[in-house]
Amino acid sequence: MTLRHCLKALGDRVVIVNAASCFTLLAIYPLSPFRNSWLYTAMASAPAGAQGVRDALDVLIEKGKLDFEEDLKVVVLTGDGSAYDMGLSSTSGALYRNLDFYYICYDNEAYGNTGFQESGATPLGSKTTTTPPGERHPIGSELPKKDLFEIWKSHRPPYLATISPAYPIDLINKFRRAGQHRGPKLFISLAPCPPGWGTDPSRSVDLAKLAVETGVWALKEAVFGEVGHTVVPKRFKPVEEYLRGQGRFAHLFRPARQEETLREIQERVDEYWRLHKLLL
């Protein structure tokens, strides 16, 4: 759903450079559900592929072999495994070179394409196939989620934002604002994953909305490093309401409540909003 919204905002004149991920099977030669071009790369290489495409388009335009009106928007599409981990150095290089491209990360908080293993995006307390709750590690994942927004922001790109499929107007408006800038334009979308999260597909949008309402997923943007929050709940719901509906967190409630972990997860969320002076 997020990708549908993003493509509506970007229009048809787009070439997508896709790192190996859950979305890779969307376009299988010679069939594709897209009106635009699709280039598949290895997991760590999508920003490098985008550099080649952007350079080729610029050279063709400069030589007069391609009209400026025929130019394409270059879009990298990755999951969190590539964005947070394997492709991070390639992305950093593209940001350093001020590559004019869009980067969309759909964050389902694990390596979903290969069985839902822990990634740098996996939140504290989550069950994955590589962090199964057990006697030695009863809470599942013992590491907090990596803050990719801050890592990217340290490069001071022209535009950076978080988005959600539950807030399409916020998403569309962010793409419109991003389009005013030349250079890297980056987006991270929370992407509920029914098989990995242990949820019913019909609840995906509700879960994405609940993530915002509980403060787990902050909707924000940074323009040349200056951060502003675009959606702030008037009253935050308890994080537990978000966790309870997901099979990947069921062990935090059954057979016994893991109070210390639940409290730590809530405190981490509260601390973020206090840091930004949006929670009293």
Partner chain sequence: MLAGILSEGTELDENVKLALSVFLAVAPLDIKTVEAPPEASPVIIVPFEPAQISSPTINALGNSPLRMTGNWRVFRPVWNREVCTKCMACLARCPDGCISLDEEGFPCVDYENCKGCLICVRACPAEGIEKVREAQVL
The other form holds:
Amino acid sequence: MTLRHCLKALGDRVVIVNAASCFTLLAIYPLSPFRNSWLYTAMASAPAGAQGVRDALDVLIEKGKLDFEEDLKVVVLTGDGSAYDMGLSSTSGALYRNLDFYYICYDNEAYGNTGFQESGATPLGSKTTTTPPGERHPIGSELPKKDLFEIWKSHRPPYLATISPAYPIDLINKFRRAGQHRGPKLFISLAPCPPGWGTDPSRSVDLAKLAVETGVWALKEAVFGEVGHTVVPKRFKPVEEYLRGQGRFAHLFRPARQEETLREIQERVDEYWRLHKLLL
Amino acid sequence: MKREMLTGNAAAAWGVRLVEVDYVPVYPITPQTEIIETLAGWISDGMMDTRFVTMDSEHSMITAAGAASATGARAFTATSSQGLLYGFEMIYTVAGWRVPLVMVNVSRGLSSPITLEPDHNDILAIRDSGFLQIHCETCQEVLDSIILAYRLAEDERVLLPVMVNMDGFYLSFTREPVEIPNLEEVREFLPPYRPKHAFFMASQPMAQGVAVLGGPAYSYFKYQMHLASLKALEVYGEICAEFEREFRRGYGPVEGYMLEDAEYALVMAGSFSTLGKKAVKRARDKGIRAGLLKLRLLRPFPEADLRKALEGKKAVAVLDQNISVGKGGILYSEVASCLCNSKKRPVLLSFIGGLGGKNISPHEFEFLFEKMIEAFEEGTSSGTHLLYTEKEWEEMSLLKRTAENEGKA
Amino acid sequence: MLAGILSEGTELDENVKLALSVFLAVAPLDIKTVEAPPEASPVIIVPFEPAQISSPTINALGNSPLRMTGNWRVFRPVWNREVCTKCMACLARCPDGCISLDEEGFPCVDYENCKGCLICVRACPAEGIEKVREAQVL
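Right, the form predicted on its own is done, so what does the form predicted in complex with the partner chain look like?
Now the full complex is given, and it begins with the chain already shown.
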């Protein structure tokens, strides 16, 4: 759904450069759901592929080998495994070179395509198939989620934002604002994954909304490193409301409540908002 | 046309300059770096109208080069050894895209132990990827092969990437007299790249590199790459004939040296062939009817040429500058497979030499010819023999003693 | 064995009861195996085709709906036109993009491609979309 909104905001003159993710299976020979162009590269190097396509279009147009009417926007589309882990080097390179491209990261907080294993995007306390809660390791994932927003922000790209499928207008507005800049324009979308999260598909939008209302998923943007929050709940709902409905966090509640972990998760969220002076 | 003293790396850069590439993404690695430094200088001085970008790794570099090629630009990049292995995944990927990227690999032994001097395990690691492979012996060959490579890769019957290989240090840093063709002549030989099968433009959207599910589709695409590679043998013959008419230098898929009337043939590839040719000459002086076959094309493998050249010889020794650990020489297996059904099959011998740039002395070649004669008389041969001298063993012993490793076992 | 996982005894009993009822609801049937006849298609020599034909590219874009994926569905969304306010919330939220508007401006769905995720059912502010089971088990 986010992808559909993103593509709507970007228009038809787009080439998507994809890294190994669930989306790779969208274009399976001989069928493609896209009306725009597409190039599957590899898990680690979609931003490098974008560099090659962008540079080639520029140089071909410059040399008069291609009409400028034929120009395309270059859009990288990857999952969190590629964005948070394996593709960091090529992303950092593209940001450093100020490549004129869009990057949309679909963050379902684990390696979803391979059956939901822990990734750098997996939050504290999440059950994944490689962090099964057990007697010795009762909380599931013991590491907090990497802050990809801050990693990307440290490169000072012209535009960087988080988005959510539950806030389509926020999303469209952000794409509009991003479009005014040349250089890297980056988006991280929280992407509920029903089989991995242990939730009913019909609740995906509700969950994405709850993530924002509880403060777990901060909707924000950074223009040349200046951060602004675009949706701030008037009163934050307790994080538990978001966690409780999801199979991947069920072990934090049953058979016994893991108070310390629940408190830590809530505390990390509060700390974030206090840091930004949006929670007193 | 002008004549200059050029290193192998400078000759490669000249080849790239003459084909007027649009795009060069790079990443430094010894001993290839001089190629990209030379290009960077020319581009900075405005002598080449080319976009140049330093990437964050070889994996990214090959992705960017392949993606530019898939967009419709003429792209070039170069690497060596560990760099080729770091970008290995993309070698297969780019070949599967069916785009005519040309790369240079400057061969260097693979880690570990990490080293600098050449052998062919790096380039042979990508043997099965779909990249065509041209192996060079001289600096002139390097320059000419790059021009040939683009013509071959961009031919509509082929459309596979090409790797031009030269040996690190021995060729990359050795100056030889090289004829540099005129730009106009090269333009005449190599028309601009105008892809019909793979490009990106707004008016004709296209999905490239898409997934397939199921064996029949996968088999189809892979086998078509194989057929296109075989087709490249035929195309290579045509374009080499044309190249020879235009530039008066000819390159077959294999090159024979004193081979026609030879009874004992040595098979080699790369710059060490020059040592082999000298050894053949010396053997002839001693009355041994020796000859040498140099493999220039390794993919596609010129099976018919090889069979024609080697059938009926008394013995053939393949001198591999590589080692398939647990099997032996890689080219030995390849040569053997194309002679095994021949009725006039010579006795075949397998030698390994020049690993990590180790010199092959005249005495080692003499030993090799003696073994060939012996094998012919006995009618058989077995095993792989590493060319290694007693002196080298003694020196190695000294090193082991210094490392305090000797006498431990 | 389940006792450690399910804290409430009654929950365990309920589950066992439910599982048993499902087990009993399935009528036993004889399974006969028949060896499939060997495929009669002859082995061919695959001909060379140039890259313009044989590269893995797709020129016919946007053709995915040709592959019908609606048979994944367990529940089907059904619109109640009397309640529908034509607000298009369902259309905006459909992850598959298979909801469109008909001539009268009412949403209509491509059932050949709707996977039955029911996000539209929850998105409808007028509660005008009903979920209907595809096949009823007797």
